[in-house]
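This document starts with one chain, in the form predicted on its own, laid out as structure tokens.
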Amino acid sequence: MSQLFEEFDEISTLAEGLDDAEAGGRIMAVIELANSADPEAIPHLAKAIIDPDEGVRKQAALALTAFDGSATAAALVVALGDESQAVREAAALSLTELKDPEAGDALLPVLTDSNEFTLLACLAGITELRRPEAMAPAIAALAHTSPMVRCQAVSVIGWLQDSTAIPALRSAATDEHPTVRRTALAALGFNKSDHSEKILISGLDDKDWQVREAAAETLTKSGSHTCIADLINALNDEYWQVRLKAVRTLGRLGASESALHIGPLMSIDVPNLRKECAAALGELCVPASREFLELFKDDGDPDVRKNVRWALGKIDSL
């Protein structure tokens, strides 16, 4: 008991310092609240964001990102609406900081503000929490103006991995903006469905490049073999970074077929490619591969000359 008395002495005498005449003190004394890391410093820094100085509401919310809970929550959200953009920039970032499921108390009243800018950071910290309440105001949320707005929201959505929120996430997938039509799609990894298939499959040919990226990266979740025709035909996007997910998903989903397809794709001047197709073509285990994976066994890159000689292994092993 007298530990316990003796902590709490030591953060009431350094919430002294949030007295001090000096702007500098203050901030000195919300750092030292901070490196505390004592809990029972929550609530004299939570005094701080109400400070006069810009400098110490700043630091405040900065220096809340080493707790976590309803209380920080709280005060990071009365930060929000600091008249200072740079106080309000630095509670939203520590708002993605938050990982007790306990901290969304506070934010789930703010998830219908009407401003943007706090509507956003309240949408960002809540989503890793996965409170099923959320679920309802992130919906609502996706027909908000702002596309950062609607993609965080669906970022909520995607995190709690409900079934019934599943139309949302399809609608979400056609949005008119490509960042929220992308975070969708990775969305729907969790769901199975051949709804849900084809809408990924129908990404593959998304005007936005990193749409399409997106689908062949998450078709690797659905574990069907429904899409096989439609990946090999991605592998000839004019965009590299889309073929390599192509090529990966394909290995994943053991699309022998595709062994053939991958293959030419080894002479491709681009290291990370190279990689993912040997990488690949070990995963299939196909001897055709072989002819490939041979002529890159010198490689000018090192990993991709250590995932031929693992690709050629697997094969002689058959």
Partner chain sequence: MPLAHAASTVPVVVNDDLCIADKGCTVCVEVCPLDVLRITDLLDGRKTAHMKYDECWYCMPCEADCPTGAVTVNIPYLLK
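Because the structure is a prediction, the values reported are computed rather than measured. Residue numbers count along the first chain shown, from 1. Between two forms, the rigid core is the largest collection of C-alphas that superpose within 1.5 Å. What changes on going to the form predicted together with the partner chain:
The Cα position of residue 275 differs by 2 Å or more between the two forms after fitting on the rigid core. In this overlay on the rigid core, residue 304 has a C-alpha that sits 2 Å or more away from its partner position between the two forms. Residue displacement note: residue 67 has its CA displaced by under 2 Å between the two forms (rigid core superposed).
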The other form holds:
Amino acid sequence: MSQLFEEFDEISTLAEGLDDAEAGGRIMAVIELANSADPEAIPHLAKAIIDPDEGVRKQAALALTAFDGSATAAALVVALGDESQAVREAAALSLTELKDPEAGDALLPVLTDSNEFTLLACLAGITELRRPEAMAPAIAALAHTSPMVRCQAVSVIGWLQDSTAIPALRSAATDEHPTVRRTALAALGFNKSDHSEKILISGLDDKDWQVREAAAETLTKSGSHTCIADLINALNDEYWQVRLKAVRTLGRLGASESALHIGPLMSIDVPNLRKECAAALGELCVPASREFLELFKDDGDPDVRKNVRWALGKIDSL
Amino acid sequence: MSDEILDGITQIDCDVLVIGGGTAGPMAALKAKRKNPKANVVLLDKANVKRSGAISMGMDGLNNSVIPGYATPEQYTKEITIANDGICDQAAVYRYAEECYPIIQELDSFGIRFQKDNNGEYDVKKVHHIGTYVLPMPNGDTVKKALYRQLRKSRINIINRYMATRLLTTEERVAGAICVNTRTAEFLVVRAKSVIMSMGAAGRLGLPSSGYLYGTYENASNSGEGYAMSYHAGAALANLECYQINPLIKDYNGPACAYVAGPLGGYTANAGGERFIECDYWSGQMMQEFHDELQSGNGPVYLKLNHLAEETVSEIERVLHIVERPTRGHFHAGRGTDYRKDMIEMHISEIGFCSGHSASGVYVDENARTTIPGLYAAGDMANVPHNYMLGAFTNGAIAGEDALDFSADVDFAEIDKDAIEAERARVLAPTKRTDGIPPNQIEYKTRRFVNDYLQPPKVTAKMQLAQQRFEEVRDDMENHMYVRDSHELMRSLEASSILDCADMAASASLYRTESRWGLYHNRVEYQRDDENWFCHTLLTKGEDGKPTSRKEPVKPYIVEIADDEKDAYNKQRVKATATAE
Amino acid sequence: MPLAHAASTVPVVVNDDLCIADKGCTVCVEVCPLDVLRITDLLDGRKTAHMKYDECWYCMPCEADCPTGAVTVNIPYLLK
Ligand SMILES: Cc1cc2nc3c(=O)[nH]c(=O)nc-3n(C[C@H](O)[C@H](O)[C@H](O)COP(=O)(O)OP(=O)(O)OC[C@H]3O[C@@H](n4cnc5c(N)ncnc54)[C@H](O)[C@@H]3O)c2cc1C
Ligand code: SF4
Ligand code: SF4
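How about the form predicted together with the partner chain, since we already have the form predicted on its own?
Shown next: the complete complex, the earlier chain at its head.
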């Protein structure tokens, strides 16, 4: 009879393969150690990650995605300094899979590394771990020459949701690189304050449309009546994506004065925008917007139709 | 690994047997094992659970997540009921909607990534106002690996490369399953107190227009055994006439992913680059319009992205070419298709059974119980409509827990030795011949007839012809099929499931003498008829060994649907008067 | 009715210089959902993986999981 069940071999038995004279044999041992999903395999993989053979090291770096905690992170940090790009990239990828905050212990000391690749990978790794100690190095990294590093630093800050970091996010919101600006604006979403709102309002005038889009979108969370005039202005943006986000935010903020500005946008031939307008008009519930909605009661798009009917129903039940 | 045919039979016992380790199966096994770590839970798959099933390479996102603050179970239940033309037992849909959020959190804790915004909160895509359901998965390729780790950690007994072929039952309940090794032809009889089936869709029913047997929309290892086994065991199957048909990239036959491109401004257009349907949500009505456009002088039909901003196109490319069907990028590169310049030609998929995208399947209640006690079904093969990936996970979890409870109260049922012998004789018959028809030809012929006669629009006379042709193929299959090794033997067993599914598709479609669900059940001779057909149809194996159907009332709604909401998915065609920007 | 042999070009190719099947690797064979890859002996006595059956869903786990990058998945000719 051929083998029936998948086996659960002893880790020490599996690890014997790491002594194979040939790289291929050692690669196989790494694969089996990863399949075990048993944390006892971590020290063996940490050994494999400094194997003389590049293929073994790469496989070990990939294998470590199956594990978590500080020993795993420490082994991956070693691999970030590998001479082979393939190994470094594998390690960087595995770092982003960490979930256990304790893994941060191994990453925190490296957050000031002078090597750009290492720094970027460790910032990416620590983002989801939400370690408060990462705040200071992340703020420092906002001055890095690489926009990718700055962007990742913004994410670290955003995930920490700590209002003392607002000044740092404000300066990132005027970064020379649009992706950094966009990320910084989105990261303000947790903080409902005049301060954040002001930063977001200036984002509505950014020269890059995706930055404007992020500003309009994030105002849903951080805006108040103060930003309404600016959002109404954004309804004329040349990009429908920006208009759409402005419409949504106006609806969410209950800006009834915007209803008669939103109504005419419905005749633009972009269903995504139309359905958003209908939804916003429903939320705003301004009887005068009825005339716009009526025109689209039998719209070809089921979502538009659904939203229009819902909006009309709300107005009727006033 | 010579694929030589060996003679052998083993029997094992377990508390819960899960057949199919794709999406629903691993979750079912985990939940059963966690509920009672002492229970013997076996997870068996025809492939290797590490990379089996629809989510083998990952997914772009959850299509139907019901996350507090973005959607409510009431809204979701309503939308699914409407999308199914009202034929829907809401209890199962509602239960899914209530229980799926904790499942998302649990998957997250396994290390499966869901898109989070820059504050680390779930970034559910606002697609429309009333209910927001799409949760992207930026590293969706980690799904299977993460699941596999959990299975290993929980010490689930995994059996790979055994294909289940028949269920064992008694008068009262399920008793186990018969399985065959796909590389050695050895038999395995599993005696189980409860059995959960999660064998995915019937993906190899219609023939893709490329003519390549394995160029299907569904994972081609899902060949319909779940449906065939349920049928032969006497379980009821619901609404099989509601086929799965999807709009796909022509020839490649994979999703064009309107759910990814739609919110970013991509849409389906005709040859003139004009929009002709206003909503890309996959539904029978949408497919009807799609079909009509293909048939009209305005076809073919395309996915249009070339009007979008460069930043948006790169974003779409990044998402579409990494996970789910990563060869999509190779395919476009091979033909020199650049999303920036060219529209992407689309086509209609072959037909299949799959509740993940439509509504047909093994009839289950809100506990994933089939009509046979102790037998459960979850995922694409169970009839909870529009279930997608998260539905497979959630209903898998429900099945796992309920099956464990069932097992706790019973002893093993008696195994029918004669049934085992009969099954061995059936399975091995093609190995006893010295020449004959290979399974690929049996399969090809069946599936070509499916296309010729069953693909909608459905015509009574054509479907009756199909039944005759299927009978002839069945005679060939039973008396002349010939295989040379174990691998071919697996294909021969698949050919038999495919033929069973084809028979069921024809029979179910003939039974419902009305049109419903847009193209899925467009019976050209009949209109929609709520008076007579506002009901499920349940198909079972009749006394004569052939499919027979009956009506089953739709259970009273728990969420009411207003009259003016009922047609929400009709009338999708763009009005000629739409004003240009 | 004897069987004919119909030739068909297979979509998945393995670079046998990179393949470490000699060391017991069967990763690609294991992960393939359609079970169409096998290990075979080369003329020089080494082993390699290869596509034995042209029944491929072009899904790619074989390529993604191969530890040495030996596998390339192409689109099957009929739908390419
Ligand atoms: C190309 C594609 C894209 C999709 N995109 C999305 C998306 O973006 N979002 C979303 O939410 N959903 C998506 N879906 C749907 C979703 O993936 C499925 O609904 C879900 O994964 C089904 O899970 P399942 O467990 O029912 O089946 P599967 O995961 O397919 O598992 C079935 C398992 O059964 C095994 N099996 C089959 N027959 C036998 C047998 N006889 N014996 C033993 N084992 C057997 C198979 O090997 C397989 O492992 C997509 C589906 C496809 C095909
Ligand atoms: S996975 Fe790669 S190395 Fe291993 S057998 Fe397959 S081709 Fe060879
Ligand atoms: S692409 Fe998929 S089906 Fe084809 S050989 Fe690789 S794993 Fe198997």
